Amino acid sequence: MKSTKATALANSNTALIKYWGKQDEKLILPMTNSISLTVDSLSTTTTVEFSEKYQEDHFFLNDEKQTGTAENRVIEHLNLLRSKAKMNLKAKVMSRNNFPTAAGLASSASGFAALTVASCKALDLKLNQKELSMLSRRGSGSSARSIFGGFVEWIKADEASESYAKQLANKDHFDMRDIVVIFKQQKREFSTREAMKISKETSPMFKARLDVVETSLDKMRKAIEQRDFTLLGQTAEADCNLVHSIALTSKPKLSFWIDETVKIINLIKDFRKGGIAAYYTVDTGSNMHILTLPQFAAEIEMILNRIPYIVKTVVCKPGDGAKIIDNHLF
């Protein structure tokens, strides 16, 4: 019987420029570069095997089967990458995640990642990191940048062939942290994909953000490369500030945030005011992001310990890209 198994672990990545916005729904070509930082503790761990006694595809995300949108997203991607190996074997896909799933953390990010990796290994096909990137992006478009490690910039283009993420450095450039702030679990009315469509055709400050995204790109670019922390924090504030406007002024009205994460923006500015280096960034949805440097990420996490309303605080480093590891889920 033909059958064959890889299992690829890949990090979450975040985004310190937001990627806001499709050109080509299909091709999932962004209207605008992103980067992000790929860390290294919020990982999805995927095996793929194909295999003649399979008569259909099967996907489990957390020990549970998946229907639906879910399911379908899965499917429509290994058919992609089936298509291109010229293989029809069905196959079974079994995930994990080590944090939360759909609650704006990047899941799909690490999962698509972890799922194109696993994937063309299993399938045998030899490709290199650009064009593992290319078919990721198809998947999710975030996922493009967790193949790589470390700081990342997604290329928008009109092409699907050059629309890609590439590495502006490694993990070990720039010792900065992530504090990962889990609230309890909220239900978001849609999806990032949906919220995005949304918010391009209905919100008239989606322009607005177009017109100074490359600005705070070039910021971006020089922070990292410069290791300037302050510009990288504020850079990466105002552009999330400018996103969740986006969010607010579209229609219907989409409203990631809820009062406890207004409440942590605040005490993060207050730790600011008390010479603690710490800056905010939050995706869809009330999760959130606190960049500091090492030297404080102690302190800021023993004060998070203490609120009520902080379910668990997960303290990141700059982390690797998507790899082939041997440990079989199944």
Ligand code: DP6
Given for the second form:
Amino acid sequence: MKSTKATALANSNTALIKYWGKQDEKLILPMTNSISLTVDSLSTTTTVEFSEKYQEDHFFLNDEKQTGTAENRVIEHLNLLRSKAKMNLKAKVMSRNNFPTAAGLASSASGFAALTVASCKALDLKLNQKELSMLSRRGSGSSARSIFGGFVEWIKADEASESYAKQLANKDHFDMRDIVVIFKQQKREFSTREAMKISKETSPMFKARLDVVETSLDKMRKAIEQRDFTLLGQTAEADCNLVHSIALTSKPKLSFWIDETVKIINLIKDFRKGGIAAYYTVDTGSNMHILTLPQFAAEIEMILNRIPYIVKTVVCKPGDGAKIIDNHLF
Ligand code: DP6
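Would you generate the structure of this protein in the form predicted in complex with the ligand, following the form predicted on its own above?
First the chain shown before, then all remaining chains and molecules of the complex.
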């Protein structure tokens, strides 16, 4: 029986200059470049087996069979990869996140990067990281950046074959911490994909960000290159605030901050007054990220762990890009 199997591990990434808005919904071409940090402690492991024994594709996440949108997005991605490999065997995909899915942490970046790398290996498609990032992008935009470790930039382009991620600096270049703060989960009204589309079409602030994003990207590249943590933190916060102003001024209004987010933002301001270098960024869940330097991480974590509305904190370091591993999940 014809059968081929591979397993990959991919880390999540935290956007320092965010990807927000597409110029092409199908090809997942972004309106702007984005810059992120691949982190070491939030990862997805995925085993993919293509085999004649499967009549259809199956996708399990944390041992639960997935249906609906989650399953459809995986099948669509498998179809893309199969067409590239000119092969049509059905697949079983098993993924496991090393963080609780119920915590609502974004898993599409690590998820699609692991799926792409494992599938390409199983399909014997010999691709370099640039090519893998272009394919991964089609599953979920931010996953293009998780192919690489350390500090990564995803380049916008009008052509599908020119929009890929590249490493700006490896994980050892600039040692910093990303403390992920997990609050009790709120039900999300819109997916990130829907929210991005709504805000591009309806927010008057969307264009305002396009006018300044090149400057923000320049500042972020410089901050990374020169290991300037203050510039990195200030630039990440400013971009985060712009993206959330876009969300808030969309129709319908998209609001991702909860009372707790604002309380932690105020705490971060107090940290800074007390000489602790800390900055925030927030994505489309209610969780948030505190960017800090290694020497402040333990103290910040200790303070956060005393706060009753914080369910969990995860201290992340700069991490590696997606890679093939030997331990299959099935
Ligand atoms: C807010 O990559 O999840 O995290 O391409 O539609 O799958 P799709 O979106 P996705 O968007 C992530 C948006 C963000 C910012 C970022 O990661 O840059």
